[in-house]
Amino acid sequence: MFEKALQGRPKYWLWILFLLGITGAGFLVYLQQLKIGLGITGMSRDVSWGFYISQFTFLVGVAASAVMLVIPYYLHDYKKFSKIVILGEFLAVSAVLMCILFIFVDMGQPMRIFNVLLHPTPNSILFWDSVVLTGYLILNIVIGWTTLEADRKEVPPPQWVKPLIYLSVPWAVSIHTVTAFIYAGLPGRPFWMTAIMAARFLASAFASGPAFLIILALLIRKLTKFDPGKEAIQAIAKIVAYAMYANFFFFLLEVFTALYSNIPGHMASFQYLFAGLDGHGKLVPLMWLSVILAIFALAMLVFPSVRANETTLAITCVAVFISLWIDKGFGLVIGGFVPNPFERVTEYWPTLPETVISVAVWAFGFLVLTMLYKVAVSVREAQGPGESLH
C-alpha cells in the first residue's frame, strides 16, 4: 500500500518538498547543536528542561487521545468511527515519532539514547517511559496498518489483532500517565509536585488531540474526495468540550491550592508565569493569552450550535489547540524551574537555533502525517461511501 503515497498531484509534491526542505535545514542546524552542544540554545543550569521537552511532553498528550477514538468504535462498536479512526491511529504514529525526535535532539551526546537499551534501569521513571512510547509506536502502526490493509482487501481484519487494539487502549493511559509521573515524582520541583497532575496531563490530551483531529478531518474533506463523516466529527467535538472542561476545572484547583494555602514554591511559579516574579515575566504574555484563548473556547464549545457550525468549530478548535500548546508546551515545563530551590529567577527562552531544530521536528512529523493519510485516504477512496469492515 505504500506507493500510494507516492502518487499525487504537483500540489501534493509540493508539499512534500516544503516539508522536507524544513526538515533538511533543520538537520544542518542539529549538526551545529552536535558540534557546539547545548550551549547554541536558550537552555542553562537553572532551566534545564526546555523548548525541546516542552514540545515532546505536549506531543505525548496528541498521541495519546488516538484512544478516545478507539475505546467508542472498537470497544463499544460505535460504527460513525468506522471512517476516522485510522486518521487518529495515524495521528498518534506521526507524534509518538515527533516525540521521540525531541528527546533525541535534547540529548547533548544522543549516544547516550542507547544506554536505556543496554543498561536498562527499572527503578527509573524514564525507562519505562521509553517502553511505554516504543510500545505505543508499535501498537499503533501494527493496528492501524493491518486495519487499512484489511479494508482495501475488504475483508474483516484478522483476529490477532484484536487483543492488540485491546492492549492500546490502558498503553495509550499509560503513555501519558507516565510522562506526567516524570514531573510529579520531583520533590525539589512544588509547581509539579501533584497528585492531580497525571490527571490534567490526560484532560489537556484528551482535548488538544481530538482537536487537531477536527482540524485534519475537516482538511482532509476539503482537499480530497474522502469524507470522515460529519456525525463522528461531531461527536469528536463533545470530547474536546468535555476534555476542556475538566482540563480548565483541575487548572482551577491547582491555583486554588496554591494560592488559598499560600505554598510558596507553588505560587511563585504561578506569580511568574501569570505575573511576572522579581521583575521577570517574559512568558506573562503568552500565559494570558493561553486563558483567554481557552475561556473563549469553553464559551464557543458550550453551545451545541456553535459546535454544529463546522467553521466556528474549526475556530474554536484552533483556539483550543494553541492554548494547550502554550500552556502545557510551554508554561508547564518552564514553569516548574523557574524560581530555582534556591529562589533565584533565571528566564528561558529559545533561541534561534533551538527553533529551527524544533520547527524541523514538527516537519518531519507533518511529512509522515501527510504520506500516512495519503495511503489511508487512498484507499477509503478506492472503497467508496460505504463504512469500513473493521
The other form holds:
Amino acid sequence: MFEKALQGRPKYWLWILFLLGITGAGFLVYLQQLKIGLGITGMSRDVSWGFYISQFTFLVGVAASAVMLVIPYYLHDYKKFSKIVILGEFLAVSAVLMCILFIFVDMGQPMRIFNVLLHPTPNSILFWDSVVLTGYLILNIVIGWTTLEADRKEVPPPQWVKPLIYLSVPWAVSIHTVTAFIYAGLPGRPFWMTAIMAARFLASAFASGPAFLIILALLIRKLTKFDPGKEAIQAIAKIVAYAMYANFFFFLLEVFTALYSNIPGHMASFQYLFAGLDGHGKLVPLMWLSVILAIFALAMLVFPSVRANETTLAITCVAVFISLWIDKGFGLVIGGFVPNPFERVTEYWPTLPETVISVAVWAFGFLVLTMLYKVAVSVREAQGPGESLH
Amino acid sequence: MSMDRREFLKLAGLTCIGIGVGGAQLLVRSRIASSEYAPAAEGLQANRWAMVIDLRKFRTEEDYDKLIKACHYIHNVPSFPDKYHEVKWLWKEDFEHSFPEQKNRYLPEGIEKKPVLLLCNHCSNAPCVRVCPTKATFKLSNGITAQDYHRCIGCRFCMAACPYGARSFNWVDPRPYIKEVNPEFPTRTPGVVEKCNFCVERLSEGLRPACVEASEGKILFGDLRDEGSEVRRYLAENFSMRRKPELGTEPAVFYIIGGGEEHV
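May I ask for the structure of the form predicted in complex with the partner chain now, the form predicted on its own having been displayed?
Everything in the complex follows now, all chains and molecules, and the chain you saw is the first one.
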C-alpha cells in the first residue's frame, strides 16, 4: 500500500521536495547545535525550556485530538466519520513523531537518550510521557494502516484491531494528561501548578486538532478526488465549537483564581504575559493576538450559519489554530519561567537557528503527514462514494 | 455495538482505577527509594548534613566573594560573560529576592538589599530528584542531593522543578571559560546540568566544604540529626529561616538574618 505515496503528479513531488529541503536545512543547523550546544538557542538559566518544548506540548494536543473522531465513529457508530477517521489517526502519527523529535532536539546529550530506558524511573513524569507517546504512536500506525488496508481490499478489518481501537481512546487522553502533569506538579512554578491544567490541555487539544483537521479535509477535497464529506466536516466543526468554549472557560477560571486571590506569585506570570512585568513585555502583543483570535473564533463558531459556510468555517479554524498555538505553543511554557524563582525577569525569544530547527521539525511532520494522507486518499479515491466496511 | 460500548466503559473504568492505585504506590515508593545510595565510608560522616549561614557575620563584599571564589575554583565552575549561559554553584542575591515571599518594607535599614549567599538546599524532598527521568540526580543517605554528569541527558526537567533556581545547564562548552582548572575535580561537557554538591568529594577526604572552611566561622556545617552538633546548638540559640519552607521540600540550608547590626 505504501507504493501509493511514491506515485504522484509533479505538484505532489514538488511539495515533497520543498518539505525535504526545509528538513535538510534544519538538519544542518541541528548539526551545528550538536557541535556548539543548546547555547545557540534563546534559552537561558532562567528560561530553561523554550520553543522546542512548547511545540512538543502543543503537538501532543494535536495528536490526542484524533480521539474526537474515534469516539463518535467506533463508540457511537457515527457512520459519517467512516472515511475521515483515518485522517485523524494519520494526523496523530505525524504529530507524535514531531513531539518525539522536538524532545530530541531539546536534549543536551541526545546520544544518551536511551538512559531513559536503561534506568527507568517511574517517579519521573517524563518517563511516563515517553511510554505513553511511544505507545500512542504504535497504536495509531497499527490501527490506521490495518483499517485502511482492509478498506482497500474491501473486507472488514480483522477482529484483533477492535480492542486496540478501544484502547486508543483512554490512551489519547493519557498522552495529554501526562504531558500536563510535567508542568502541573512542580512546587515552585505557580503559573503551572493548577489542577485544571490537564483538563485545559485536553479542551485546547480538542479544539486545535479538529480545527486543523477541517482545514486539511477542505484542502483534500480541493486537491484530490476524495471528498471527506460535508456532514463529517460540519460534525467536526461542532466539536471545535464546544471544545473552544470549554478551553476559554477553563482559561478564565485560571485568571479568576490568580487575580481574585491576589497572591503575587500567582498573578506575576499573567502580568508578564498580558501586561508586561518590570518593564519587560516581549510576549504581550503575541498573547493579546491569541486572545483576540480566540474571541473572534468564539463569536464565529456560535452561529450555525457561519459554520455551515465552508469559507467562513475555514477562516474560523485558522483563527482557532493560531490562537491556541500562541497560547500553548509559546505562552504557557515561557510564562511559567517568568518571573524566575527570585521574582526577577529574564526574557526569552527564539533565535534564528532555533527557529530553523523548529520549522524543520514541522516540515518533517508535514512530510510524513503528506505521504500518509497520499496513501489514504489514493485508497479512498479507488473506493468511490459509500461507507467503509468497518 | 452497544454491548461493546458498555464493556468498554467497564474496562476503561477498571483501567483508570488500576492506573490510579499503581501510580499512587509508585509515588509513595519513590520517596523511600531516593536514599538507596550510600556515601563513601571514609571521611566525615553524618545522618543528615546541614548548613547554617550566619549572615550577621558577613560584613563586606569580600566576605561573600572569597567563598564563591573558593567554591568555583575547586569545582571548575566556568564564568561566562553572557548572563544567559551563567553557571553558578554559590552566589549572592539580595534579601528581598532571596526571600521574595517575605515582603516587608519596614525591615531594619539595609536588610532588603543585604546580599544572601545562595546554593543548592539539598532538600529532603527534592523536587529535582523526583522529576529526573534517568536518576542522574539522586539522594545520598546523608541527605546530599548528588548529580551524575555522565548519566544526565540534559532534559532540564530538574531546572524547571527546582524552586530555588539552584541548577545550571552547560549551554555551551564550559572549559574555555574556566580561568584556572583544578585537576582534582572533573570539568563538565556541554549539555549537562550541574549544581552545588555540598563538597561531597571533600567530605569523603575528611574535609569540610570549601565555603565553610573559607568562611572562618560564618558558616557552620554539621549533622542535623545529632542533637549535640554545632549546627543544632546554633539553631536552638538563634532564630533561623529557610527558603520557601511552605513547599515542603525541607531545605538543609538555614539562614540567620539578624537585625539592626551594620550591613554591607
